[in-house]
Amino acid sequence: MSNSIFIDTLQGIKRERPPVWFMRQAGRVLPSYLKLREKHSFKELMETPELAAEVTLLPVHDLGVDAAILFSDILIIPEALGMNLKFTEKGPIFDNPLREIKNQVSSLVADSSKLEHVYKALDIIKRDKPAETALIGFCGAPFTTFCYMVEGNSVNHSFSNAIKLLYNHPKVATEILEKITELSIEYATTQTKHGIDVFQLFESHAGLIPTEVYVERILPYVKRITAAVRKTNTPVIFFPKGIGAGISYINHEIADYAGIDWQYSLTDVRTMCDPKMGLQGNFDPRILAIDDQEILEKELEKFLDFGSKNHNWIFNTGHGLSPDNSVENVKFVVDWVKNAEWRRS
């Protein structure tokens, strides 16, 4: 056993609670972090090194989460292959797409270099976190990465552009699939030469396309970067928001835990999953935008059972925290899983 409860936890070592923490725990509800952004933008904060260790601590101190998240964007992977990507009030932007397929991949050229100030925030970050605090790194799975490629923005969160060239022009998504994954490999492994205690594989869209046209097209990219990242012993987690009951094909040989979204129960999802296979989340996030603690609680109060027969399981949102849920809330929720009978013997 040792001092974090998180680590502790991904070992199968059982403890006396489920941890902790929060997707987009960095930033959003945070007021330290609005502080800083009132006077660094985004990008700034993101890309100097000493500012990103800083916003990635701030959970762990404002808020007493059991693990950190790097700080940083799943579109840092489009930006090193050669992808020109702007943050603006609208969200991120590429400038030129991947819609019009001709000569688009042959431009797609990897230049590390550009990864650099994020295993220099990694250094920091390790050097200052609290000894029990677990560091947890992180990309965009292929296919989510893809789509923003594709598509150059967020704000058709169909990704129709994406989805039409996956099928119009396999031989062309599959080219931008294996670029994307490839570098991706390179990036997830470095940062465990850097200190990350657990690597987290974000597949925000899962759920835009048949499960399994995923698990054939798709798939076979993830457990490239997985398997690459656990060579290094160290343990993945892969988050396929939206899959459904396709989370049946996600097991052990994946990953060593499993994200799961709020659309199932967790009790379903466990018979669905390899009994190998951890499993975290699936609160719901929006209820924390709720303004009576006494329904917050008892929402929580229904993880209670889950969380008292499964001792492979990380207590989290089953998707990123938001500008509208209330920082008290979510210090609210950390307190009390904290504090919980969770009646582990």
Ligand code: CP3
Given for the second form:
Amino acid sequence: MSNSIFIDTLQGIKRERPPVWFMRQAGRVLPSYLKLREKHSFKELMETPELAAEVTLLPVHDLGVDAAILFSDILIIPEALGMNLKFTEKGPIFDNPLREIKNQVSSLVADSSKLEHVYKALDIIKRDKPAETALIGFCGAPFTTFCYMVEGNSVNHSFSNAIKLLYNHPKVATEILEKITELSIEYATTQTKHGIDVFQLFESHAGLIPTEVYVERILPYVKRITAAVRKTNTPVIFFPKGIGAGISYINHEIADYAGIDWQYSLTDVRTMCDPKMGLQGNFDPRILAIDDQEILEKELEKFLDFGSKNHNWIFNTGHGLSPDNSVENVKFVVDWVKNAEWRRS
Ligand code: CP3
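Structure of the form predicted in complex with the ligand (previous: the form predicted alone):
Everything in the complex follows now, all chains and molecules, and the chain you saw is the first one.
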């Protein structure tokens, strides 16, 4: 047993409670973050190693979570492939999305120096974080990254241009996915050299295409990234949001843990997927926007039975926190997870 409940759980060591952290725990709800945002743009926070490290650790101090996730964004991979990225009121925007296919694909050239600031941030986080806090590195999974690169924004939630390209020009789509995958492997394995304890791959848009298409055309790229990271003895959490019953394809060959959204109960998911896989999730983050903490507590109590029987489980939300979640509720959840009677034998 170590002093980190998060790392022990990932290593299969039975602990008295599940570890707890949240996707988007730093950059959405914390007053301390919003204060920093008054002075700095999001890009400035992310690209200045000292500031990115500071923001990464805010939720550890302010919420008491068991893990810190690197403060960055999945879209720095397209940026390092030469695409021009802006974060606006309407979310991320690329100047030249990959719609005019041919010439633009050949213009994607990796410039690893654009990722250096992340490694510097990791070194500072590693130096400053409490010993018991696990450090999570991450990148976007190839399909989600592809969706943004082709669509160019997140306003069209159906990502219809990206999906059309996948079907209409499979060879071009493959070329783009290859370029994303190669740079992601370099990026992820370099993060492991800078001391991350665990790596999460975010496939936020897995649910946009049929499972068979996902499994046949996308999963091989996912496997290449996760295999490269696991070769460094770093455990991997794969989050295929919206994959539904397709979770049965996400086995221990692909990742150590699967992140689960709120669609299914964890008890059902447990019967649907590889018993060797750990699970992470899947509290509905929208419940964190309600006013009544008694209702919140009742929803949390629904996890007690699962958590008493399953030790390979990390408590998290089924997707990221959003600005309308109250920080008091988020803190309430952390304290609840830490103090609940988990009755683990
Ligand atoms: O706590 C954290 O926020 C951790 C760092 C982090 C960010 N983005 C910072 C961010 C992480 C892990 C991400 C991942 C990410 N980024 C994903 C995958 C996870 C998911 O939420 O589905 C995706 C799809 C993106 C792309 C992206 N970045 C979008 C669509 C947006 C706009 C909408 C939104 O979520 O806010 C961003 C902006 C972004 N990324 C912000 C932050 C803190 C908001 C920037 C601000 O303060 O204005």
